[in-house]
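The data below hold one chain only, encoded as structure tokens and taken in the form predicted alone.
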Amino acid sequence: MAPEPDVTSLSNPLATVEQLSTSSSQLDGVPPDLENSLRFAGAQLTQAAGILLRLPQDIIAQAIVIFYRFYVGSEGGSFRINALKDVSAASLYMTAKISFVPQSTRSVLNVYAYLTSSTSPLRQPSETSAKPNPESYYLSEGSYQSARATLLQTESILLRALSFITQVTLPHHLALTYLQTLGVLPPTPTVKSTALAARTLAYLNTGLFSPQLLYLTHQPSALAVAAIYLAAREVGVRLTSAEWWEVFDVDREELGFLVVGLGSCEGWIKGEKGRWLGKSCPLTLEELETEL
């Protein structure tokens, strides 16, 4: 008898409602709207370093999610407590360890030195010095120890929060292979064959920057139809007249509800990017008490 194949390896354990509703950093003082943009914060510095390490997109993803997944519920890291830098350097520096290019700790290290600088790209213009600043970013021997502490022990840290549940499953694949399904991904591409997987992609690559935190409230399957009907729709690509996102077990108002989320994602990052004007959102403890 052939063995059942294993579903469990396209879902994720999903947040609750208790867990959305209540966060530690909440407990501890911070007001809803800048926890969000230290959401945002840490997965564009988590993005950035893993671009820098030259790491593939799937596994700077998968350190996203397991970036948010820590700051949720009552029981999880605190941004007043846990720095989003160290929390997001473990989150990557786990993910990468675990998969087919694993990075050193003084590569991470270096990277997010250079990344919470006065000359880090993510700074704001107006908090950039004027040249590169090599001795901004510089990590001595002393440093790097220190560094390199912190960084092992936020990676235990991270992985007793999470009760050592690193899996995450991307809707990426799961995204290609619905179109090919559907038939409109053909063996030889055509221009808006082609321009419908990219826009795919786009929209989940967006979604992953939600403040609705879509990646951990939905399965990938469900993500990644949304994607496909905002991507055709925006592409001019015709889907079978029938309610197709049936077949992939995704109901009319999850898709509507991910329609909305997964759209919306582009404007909320660009007004996000315009609360922050003339200033940069904390990356570390001391930032973010100066903040508050």
The other form holds:
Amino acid sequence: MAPEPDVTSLSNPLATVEQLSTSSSQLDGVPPDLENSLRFAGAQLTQAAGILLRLPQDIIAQAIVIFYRFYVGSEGGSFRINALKDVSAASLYMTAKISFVPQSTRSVLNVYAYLTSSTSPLRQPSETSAKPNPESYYLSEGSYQSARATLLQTESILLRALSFITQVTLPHHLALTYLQTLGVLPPTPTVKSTALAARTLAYLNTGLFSPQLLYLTHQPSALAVAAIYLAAREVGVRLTSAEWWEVFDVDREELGFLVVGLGSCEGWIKGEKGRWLGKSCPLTLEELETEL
Amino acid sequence: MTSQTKSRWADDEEDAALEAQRKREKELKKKAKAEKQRKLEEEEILRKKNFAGATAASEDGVSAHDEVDAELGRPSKRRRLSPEQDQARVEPASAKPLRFPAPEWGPCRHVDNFEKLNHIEEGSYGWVSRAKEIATGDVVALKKLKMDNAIDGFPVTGLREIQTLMASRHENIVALREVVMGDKLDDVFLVMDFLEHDLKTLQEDMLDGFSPSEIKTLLLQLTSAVEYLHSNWILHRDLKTSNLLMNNRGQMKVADFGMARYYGDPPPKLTQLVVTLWYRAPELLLGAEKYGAEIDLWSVGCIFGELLTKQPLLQGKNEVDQLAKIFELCGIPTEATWPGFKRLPNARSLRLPNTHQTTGAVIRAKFPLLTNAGTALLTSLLSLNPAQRPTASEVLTHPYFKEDPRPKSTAIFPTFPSKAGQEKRRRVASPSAPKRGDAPKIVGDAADFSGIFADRDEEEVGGGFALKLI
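Can you swap the form predicted alone for the form predicted in complex with the partner chain?
Entire complex below, previous chain first.
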């Protein structure tokens, strides 16, 4: 018998059924729909902070997955104990630390002070273009020191809850390899092949915000295949008529589930925007207590 | 002021009470949930049992077979297969997809699950002790991570050690079983396989050192671990004999990933302050900011030499002395043998003699008992120019391992007694891995090597008489 191929570097740890059926936050009295909103707000905050820190998307995506992993399961973190803005900052700081582009605590905390301030663009509906007020996000030396202590402590709490599993395998690079294997990425890119690759990556990045926690329930290969399927249909690229997803170890049922899951993200995000129009999703512990 | 303090006091107490109350409620809810889950699972099992019973009953012939099998005490194969066969009929000729491993995660366990037996040694990045897992009785090595460099939070070296060790599953790399924590957030322990010996102490306690066939086996094991790491984009950056552990079944495992990290192509800018001095490659000593897998192969070359002579090959007292020892053994680099070395940061202050030494000659003279293929391998591993060093996979296919004596099978490897002091390792004076900080600069006259080969012509040539295997 051929030896089992070592595919650990292509796979992710996945959440168990128990971890998905209950969460520490729900046990603390956070209603499930608010929990979904909080997860979404955390992912959005992490993405925005990553962009402001000019981090590559792969590091931002890994940080978002780490953030989700922390809040899952009854033994995971609770939104009422560990504020989502702190966990988001710790995920991003820790992920950047072990990457090629480490960030200083000061840069990270400055960006989070800006994004969580009262006049931050994340707090306002996108229509108003009022300029954020610098006084609202100035980080004094005193508040920097205390924020830094919180950041470093949250990092340790995060690592303990994940039992130090920091590995996150992303589907992005797999998707590009799959597209090449399918023969739809010619060496000299065409308008269509560029659009196809861009839409595939866009679907994968949007999938990061899914309330179904797709990155915690499905392996990277399945996510990549589903994103390619959707993007090819949208851009109008004909893939082979055979059941090509089986070549990438994804069965029809899983593909169907993920196509619906990735496809429904847009509607869910629009719904979230509408839900928090005119007010802000609670980012700090105090705001969450008021909301509850 | 006072009233404020008072009210704060009251707040705190109230808070604490509330917190405790909340915690109790949460515990109860958790228990209720777990109970519910358990019941669900039981129902599921019951349902499955009924289902299995039904299928067995529906196929009378099969169940009759099963009963016969059961009477004969053989495991019944047909019964387990029958539901799958049904499925196969519905979905014919479907390829079997590869299932990816999906490990789970949960909070770290407490270190109290282990009983400490005895202290082993203090490495560069933590304390190691032998311990027993209470539940299973397994003997493991517990390594406590040093947290003193905690200005930036959890030390990045510790994170990288865990990250790279978790990603490495190879028979010649020590396995990280889990990470456990103590009472405080900065008590972090790595639970690893326990191995009886390390190669350094083992070699020091031996009378004659390893035989040529044993050296080949050891070198092959080391190189296959290094090849695995490099093919997974991991640099070890601290290969040395004291980091190579041995069990009593002839198996060697690479340990101590305190310096390991992921790298890339093109190589990212990395610190030069890596690898224990005696095993450090010349490009690191010369201050190269970009380096790659070649530095690990230099260390492999140093270990090869050490296995042959029972002595560390290049025992420099400091960075400059180390370079001098390297140049003595391997010759002086020139623009022809190592294009571009003069542009390395520390090379500018070097004053090198103009004599040309052929590297093979010195190495051949130092290892008179080594065969031609062995000398060729050692010389290529100790190439000053990193581009000329072989890759780990090239080493594995080197003719040296094909010629007699063949590598000794691990099954007939000698075993070594554990010392009376149990696995407590003796600390012998030898340098440890560099600490984090600024890389040393070599400046001024300290780096005057023009005298290295000054008296070479007057030296006695030849190492007396020794039988040589050709």
